[in-house]
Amino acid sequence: MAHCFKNLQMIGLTGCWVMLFLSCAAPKNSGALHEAGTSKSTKGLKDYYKNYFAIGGAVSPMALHTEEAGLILQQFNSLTAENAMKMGLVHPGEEVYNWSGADSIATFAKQNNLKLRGHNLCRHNQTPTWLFKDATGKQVSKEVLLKRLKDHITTVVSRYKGTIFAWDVVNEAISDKKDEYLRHSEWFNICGEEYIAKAFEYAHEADPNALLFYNDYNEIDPIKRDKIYKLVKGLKDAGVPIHGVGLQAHWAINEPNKEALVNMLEQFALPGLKVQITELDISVYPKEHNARGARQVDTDTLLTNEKEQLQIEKYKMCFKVFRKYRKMISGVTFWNIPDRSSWLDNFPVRNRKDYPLLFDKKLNPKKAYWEVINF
C-alpha cells in the first residue's frame, strides 16, 4: 500500500483515492467464492495472470492525472499510449515534435515499473498530410517519403529507447477489401509495399532491443487473417526484423466464437513469432464493421442484463482460450480502462454509448471481471 501511495502522490492523487482503488476489486455480492472477494484484497488482473502474460491498458495522458491512475496501478503491469504517440500528434509538422503527452505516459510507466508498448510508428490514419507533400503542395517522391519515415521513426524510437519494450511498427496496412491485399494508402501509393519492411528496419536500427510488431484488426475474419499471415510470414522469411503480430481484438457479444478464436491463434503459431492481443474490447452490441447512421434501435443504450450476460460469456471464453495458448501469447492489452469512455461510443454509431470493458463508469469491476479472474 505504501508503494502505491507513493506513486499516486507523484501524479497528484489524494490518499483517500488509494483506499478506494485498493478495495475496488471487491464484488458487491458477498457470497463470491474467489479470493478477490474481499475488500482487503489488493490483487488485480496482473496478479491473477502473472504466470500467463502481461495485462495492459491503453491510456491517455489525462487519465494518469485522475483517479483512474489508482486503478491502473492495481490492475495492470503494462501500458499503451492510446493516441499520444501516433504520428499526427507527436510529429504534426516537419520540424515540430510534440512530446508532452507521450513523455507523461513514459514517465508514469517508468516511475511505476510498468511495461510500455509504443503505438504506433506508421499508419494510414492519424498521419499528418505534410509527410506526403512538398513545399508546392505536390506529392513527394518515394525517396523523400522514405527519408521522412526514417527520420520520424529514428527520432521517436531513440527518444524512448530503454523505456518502450515493444513497438507497433506498422499498423493496419492490410486492405479490408476481399480482393485487395494491401491498403492503398498514401504510403502504398507512393512507396509500394517496400515501406513496410523499411519501417521495421528503421525501428530496429534505432533500438535493436525493442520487440517489433505488425498490428491489425478484423483478424478473426478468415480472408483478412490469411492476408495478415501472408504479410507477417513474408517479412520473416525475407529476414526483416519483425518479432510478432499484434491482434487488435475489437470484438463483440456475437464475435468471435471459440472455433474462430482457436483457428486464428493456431494460424499465427509460427516459430519465433510472438503474439499479443493489443486492443481488446468486447462491445455489448452485435459486431458491425462499418460506420452508419443511427437507427431507432440505437436509442436503447442501457446495459441490460441480457447484453451483460452475453458479454460475460464472451470474456470468459476468450480468456479461457488465451490461457490455453499462453506459450504463444505474451501480452493482453485492453483498449481503455473503464466504460467511462471508449472509441466504441462513436463507432459504428456516433454517440451511442457502449460498455466494452471490465470496469464500469464508476471504475468498479463488472461481473465479467470476476469470470476473467475466476479460474
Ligand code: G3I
Second form
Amino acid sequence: MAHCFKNLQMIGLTGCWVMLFLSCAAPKNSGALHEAGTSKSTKGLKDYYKNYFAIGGAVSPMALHTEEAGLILQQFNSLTAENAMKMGLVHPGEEVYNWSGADSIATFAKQNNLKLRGHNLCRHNQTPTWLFKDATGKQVSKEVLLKRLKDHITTVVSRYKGTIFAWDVVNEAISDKKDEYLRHSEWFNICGEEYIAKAFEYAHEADPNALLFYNDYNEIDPIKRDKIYKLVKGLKDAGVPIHGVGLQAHWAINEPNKEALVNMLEQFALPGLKVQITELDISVYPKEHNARGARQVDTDTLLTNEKEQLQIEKYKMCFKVFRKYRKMISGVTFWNIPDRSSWLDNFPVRNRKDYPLLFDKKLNPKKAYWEVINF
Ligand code: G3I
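Can I get the form predicted together with the named molecule as well, since the one above is the form predicted alone?
Below is the entire complex, every chain and molecule, led by the chain shown above.
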C-alpha cells in the first residue's frame, strides 16, 4: 500500500482519491465483494486473478496523468499502449521518431512494476504515409519496404528491450473476406506474404527475450479463426520465431456464446503456443463488423438494465471459461479501463456512446466487475 501511495504522489495524486474510490466501490452481494467495501482492501482484479493470468488494460499517455492511474495501480498488473507505440505515432517521418507518448507509458510501467505489452510493430492501419512511397511519390520496391520495416522494428524493439516483455509483431494480416486468405494491405501488395515472417525475424534479432505474438480480431468466427490458425501454425512449423497468438476479443452482448469461445480456445491449444486475450471489451450493442451511419434507433444510448444484464452475463461466462483454460491463457487485457471513452464510442457508429468495460465513467466498478471476481 505504501508503494502504491508513493506512486500516486509521484504522478500528482493524493491518497484521498483511493479512499474515495474504495468507499464508492461498496459491493452488494458476494463474499468476495465484502473486502472491497472496507478501507483496508487494496484488492483488485490482478489479485483475484493472481493464480490465473495477468490482467492488463490499454491506456493513453494522458490517462496516466489522471485519477485513472490510481485505478490502474489498484486493479491491473499489465499495460498496453492503445495507440502510442503504433508506427504512425512513433515514426511519422523516415528520419523522425516521436517517443514522448510511448516513453511515458514505458516509464509508468517500469516505475510501478507493471508488465508491458508492446502494441504494435506492423499493421495495415495507422501506418505513416511516407512508408510506402519514395521521394517522388512512387510506390517503393519490396526491398526498400522490408528495409524500412527492419529499421523500424530494430529501433523500437531495441529501445524497450527489458521493459516490454511481449510484442504484437504483426496485426490483422488476415482478410475478413470469406474467400481471401491474407488481407490485401500495402504490405501484402508490395511484399507478398513474406513480410509477416520477416517482421518476426527482425523483432527476434532485436530482442531475443521478448515474446512475439500474432494478434487478430474476429477470432470467434470459425472461418477467420481457421485462417489465423493456418497462419500461426505455418509460421511455427517453418521455424519463424513466433511464440504466441493474441486473440483480441472485441465482443458484444450477443457474441460469443460459450460453445464458440471454447471451440476457439481448443483450436489454439497447441504445444508451445502461448495464448493471450489482448483487447477485451464487451459492447452493450449487438455486434456489427462494419462502420455505418447513425440510424434513429442509435439515439438510445442509455445503459439500460436490460443491456447491462446481458453484458454481466457475457463477462461472467467469458471469465468462467478463461479460468478453466488458465493453463493456456497467460494474460487478459481490456481495451481501455473505464467507460469514460473507448474506440467503441465511434465504432461501428460515430458518436454512439458505448459502455464496454468493467468500470463506469466515474471509475467505479460496474455490476459485471463483481461477477468477474466472484468465484
Ligand atoms: O489523435 C487524433 C486527433 O488528433 C484527431 O483530432 C482525432 C480526430 O478523429 O483523431 C485522433 O486520432 C484517433 C486515434 O484513435 C486516437 O484517438 C483516430 O482518428 C482513430 O482512428 C484512432 O482509433 C484507434 C484505432 O485503433 C485505429 O485503428 C483507436 O483509438 C484504437 O483503440 C484502435 O485499436 C485497435 C488496435 O490497435 C488493433 N485491434 C483493433 C483495435 C480497435 O480498433
